[in-house]
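Let's start with one chain on its own, the form predicted alone, as structure tokens.
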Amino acid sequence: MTIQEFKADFQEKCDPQFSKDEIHSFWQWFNENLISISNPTDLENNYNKWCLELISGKPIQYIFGYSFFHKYCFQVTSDTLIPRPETEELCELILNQNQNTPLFGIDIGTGSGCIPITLLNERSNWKFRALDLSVNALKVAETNTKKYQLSNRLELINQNFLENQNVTNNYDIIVSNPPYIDPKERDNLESRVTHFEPHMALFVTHDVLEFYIALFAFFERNTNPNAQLWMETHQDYCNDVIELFNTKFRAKKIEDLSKNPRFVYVVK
């Protein structure tokens, strides 16, 4: 089959399930990966495999093992969340607030490492640590760190943040996109999210605010008077996070580009 024949077959297979815009977008991924295969047998086998995975609902990023975020391309696996546009906005907010002054930060729940790697790529004199409970997620973050030659500026740490938030720290920037979805909401989410993305990174265990309570304690024990805390939140609980942090600090709600309350910025 030629690429054009693959394209016609692809459109026919996808037409009952996806919109025209989705089909067009998905085909760009297929085309980019098909043209890199020279062996005709491998070409057809891979094409058929990818089609089956796509029709099953598997996200395109997991099919091909990478995702675009900000200006960069990151390896992703089923052990890491697919980076979201809202998280790109969070990175932009941090970058706009902080120019090229040397800063030391930490990303809590780093997954693929997309947040600290993006920030470090944009700020050559920053350094970061990145925590995650998942060893497998940290392996992906390590691959991405090496890809962008940032091993000397990004330290990856395997740690359960909920058990270690009371350690004194002195970070300039603390950033986190933590789990914040109540398991009761699972039925309201798209199946490609609940069936393929890591539940550890999506759902809380007990309380929708449990990570924010831990982040409060962590920020409380931060000895840097100029420290900044940046968090992504669930739009339904953003005001609750604001109220929590305003009991001791100064917290500001920031809307995303869709005008949903999405981010909380905290200073002392």
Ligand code: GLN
The other form holds:
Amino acid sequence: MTIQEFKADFQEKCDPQFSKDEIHSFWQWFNENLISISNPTDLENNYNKWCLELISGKPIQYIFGYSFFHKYCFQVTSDTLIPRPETEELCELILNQNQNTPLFGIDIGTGSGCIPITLLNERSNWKFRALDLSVNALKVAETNTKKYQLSNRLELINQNFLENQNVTNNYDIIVSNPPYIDPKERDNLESRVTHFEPHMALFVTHDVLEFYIALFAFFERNTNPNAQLWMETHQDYCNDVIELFNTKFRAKKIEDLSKNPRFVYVVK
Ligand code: GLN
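Moving on from the form predicted alone, kindly provide the form predicted together with glutamine as a structure.
After this comes the whole thing, all chains and molecules, with the earlier chain placed first.
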């Protein structure tokens, strides 16, 4: 098939299932990946495989194994969430608030590493640690760290944050987009999320605030004076997170671009 024939076939296959805009955007991904294949048989085989995956509902980022985030492109696999636009906003908020002062930070639940890698790419005098419970997610974070040549400023650590907190460090900034969805909400989520994204990164095990409670204790013990804590939250629990932190610190609620209460910023 010629590339024009692939395109016509693609539109026909996608037509009942996806909108015109989606088809247009998906075709750009297909086109970008097809043009790098030189052998016509491989071209056709890959095309057919990718079409089947797309029709099955697999997110395009998982089909091709990468996702654009902020100004960068990250490897993603089924072991990492697909980074969300809200998390880009979180990075922007942090960058706007912090210009050239050197900072030592930690990202709790790093997944693909999109948050610290973006921050370190933008701030050459910052250093970060990044924790994740998933060894496979950390392998992806490692690939992304190497891609942006940040191994000397980003240390990746395999750790269960909820169970292991007794190391004292003097962080200046803590960032986290932790799991915050109640498993009871599962049926309300889109199937492309529940079927393809890692449940460990989406769902809490006991309490929707479990990570925030742990972050409170960690922030209290392991940070310098004037330290900052930046968190992404579920819109329905943003106020609960604010209340929790206001018992001891000053917490500020920040809305996302869709005007949902989304981020909490705390200063020590
Ligand atoms: N920090 C990563 C992200 O925002 C992973 C978040 C998570 O796994 N809960 O994409």
